[in-house]
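Form predicted alone, single chain, as C-alpha cells, below.
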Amino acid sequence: MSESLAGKIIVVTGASAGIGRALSIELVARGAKVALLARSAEKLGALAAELGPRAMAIVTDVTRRDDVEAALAQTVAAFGNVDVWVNNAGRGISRNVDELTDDDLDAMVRDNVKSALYGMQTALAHFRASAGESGPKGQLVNVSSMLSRAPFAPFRSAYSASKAALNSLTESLRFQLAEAAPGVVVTLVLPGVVATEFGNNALGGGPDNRTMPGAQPVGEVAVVIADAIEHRKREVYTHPSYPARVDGYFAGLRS
C-alpha cells in the first residue's frame, strides 16, 4: 500500500477496539501518525506497540472535556500538529422506546453526542489557533450510523436518536464553516452493522454484531473511512447498498 497519508497527524477516539482499532491500523499503513485515544491503557499500549513509532497511546475518557483537551495537547507535543480528528468512540443500547429510562437517554447523549462535541470543539480551536494566511485547515470526522437515518433496529432506539443528533451537529458545523473556514472539511460516516463486539458492549447486552447476517467486515469499514480522509469527502456510507436502503425506507413512508 502506498503511503498516501504520509505526514498527516490523525487523532482517533475509541481506538482500542472495533472500528477505531482497524482504522488506526489502516491509517498507519498509509503513512499517517496516529494518536490512539481510549480508556483502556492495556489495549491501547498493545496496539501502539504493534504499530510502532507512528502511533502513540493516550488514555482518554472522551466524555470528559478536560481529558479531550489534554489529549490534543499531548498529541501536539509529540507530533507537532493535528490535521484530522476522528470522533469514533461511542456506545449502543438494547432498549425499545417504551423501555427507556432517563439514565439510558442521558448515557447515549453523553457517550455519542457530548463526546463528539468535545472533540469537534477542541480540534476546531486547534485548527483556528494554527491557521496560516489562508485560514484554518483540517478535517473533522464523525462516525455516526445508518440507523440515524432509518430505524431498521428499533431496539437501538436511543442510540439511533443520539446519532441523529450527532448528524445534525455535524451538518450544522459544516454549514457554519463553509464560508467562515472553507479549509476545514467536516465528514460524516454512516456504517451499518459491523462485525465487532459493539453489540456485546451495548447497555442491555447483545445481540453480537459478529453473528448478524450481512455484518460488514471491520477492515472494509476502515478502508472506507481512510479513503474519506484521504479524499476529504463530506459524507460516506460504508457500503454501497446503504443509500438505496435508506431511500427505500423514506419512499415507503411517502407511498
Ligand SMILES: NC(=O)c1ccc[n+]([C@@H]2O[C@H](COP(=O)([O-])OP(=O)(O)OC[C@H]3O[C@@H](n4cnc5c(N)ncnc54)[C@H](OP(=O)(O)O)[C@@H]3O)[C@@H](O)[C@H]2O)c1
The other form holds:
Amino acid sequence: MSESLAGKIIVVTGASAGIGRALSIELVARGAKVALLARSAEKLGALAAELGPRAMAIVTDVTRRDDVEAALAQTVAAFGNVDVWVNNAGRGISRNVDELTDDDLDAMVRDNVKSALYGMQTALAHFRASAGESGPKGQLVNVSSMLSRAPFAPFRSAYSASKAALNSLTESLRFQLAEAAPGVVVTLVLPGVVATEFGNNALGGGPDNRTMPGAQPVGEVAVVIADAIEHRKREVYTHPSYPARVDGYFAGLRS
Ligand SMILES: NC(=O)c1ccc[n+]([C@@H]2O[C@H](COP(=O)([O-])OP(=O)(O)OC[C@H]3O[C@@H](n4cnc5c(N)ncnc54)[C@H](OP(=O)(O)O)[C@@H]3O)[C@@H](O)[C@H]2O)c1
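Can you swap the form predicted alone for the form predicted in complex with this ligand?
What follows is the entire complex, opening with the chain shown before.
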C-alpha cells in the first residue's frame, strides 16, 4: 500500500475496538502517525504494540473535557502536531421513545454529543494556535450514523437523536469555518449497521450488530473514512446504497 498519508498526525477516539480500531490500523498502513484514544488501557496497549512506533496509546475518557485536552497535549508532545482529529467514540441505546428516562437521554448526549464537542473545540484551538500565514489548517472528522438522517430503528431512539444533534453541530461549525478558517475541513461520516460490538455495548444491551443482516464489514468502513481523510471530503456515507435509502425515506414522508 502506498504511504499516501505519510507525515499526517491523526487522533482517533474510540480506537480500542470496532471502527476506531480498524481505522487506526488503516491509517498507520497509509503512513500516518496515530494517537489511539479510549478508556481500555489494555486493549490500546496491545494495539499500539502491534502497530509499532507510528502509534501511541493515550488512555482517555472522551466524556471528560480535561482528558481530551490532555490527550491533545500528549500527542503534540510525542508527534509534534495534530493534523486530523477523528471523533469516533460513541455508544448506542436499545430503548423506544416511550421507555426513555432522563438519565438515558443525558447519557446519549454525554457520550455522543459532548464527547465530540470537546474533541472539536480542543482540536480547533490547536489548529488556530499553530496557524501559519495562510490561517488555520486541519481536519475534524465526526462519526455519526445513517440513523441521524433516517431514524428507521425506533429502539435506537435517543441514540439517533444524539447523532442528529452531532450532525447539526458539525454542519454549524462547517458553515462558521467556511469563512473564518477555510483551511479547516469538517467531515461528517454516516455509517449504517457495522459488524462491531456496538450493539452489545449499547445501553440496555443487544442485539448484536455482527449478526444483523447486511452488517458492513468494519474494514470496509475504515477504508471509506481513511479515503475521506486523504481526499478531505465533507460528507461520506460508508456504503454507496445508503444515500438512496435516506432519500427514499424523505420521499416517502412527502408522498
Ligand atoms: N457499529 C455500528 O453499527 C455503527 C453504525 C453507525 C455509527 N456507528 C458509530 O461508530 C462509532 C464507533 O462505533 P463502533 O461500532 O466501533 O462501537 P464499539 O465497537 O462499541 O466501539 C466503541 C469504541 O468507543 C470507545 N468509547 C466508548 N465510550 C468512550 C469514552 N467515554 N471515552 C473513550 N472511548 C470511548 C470504546 O473504547 P473503551 O470502551 O475502551 O473506552 C471503543 O473503542 C460510534 O460513534 C458509533 O455511534 C456505529
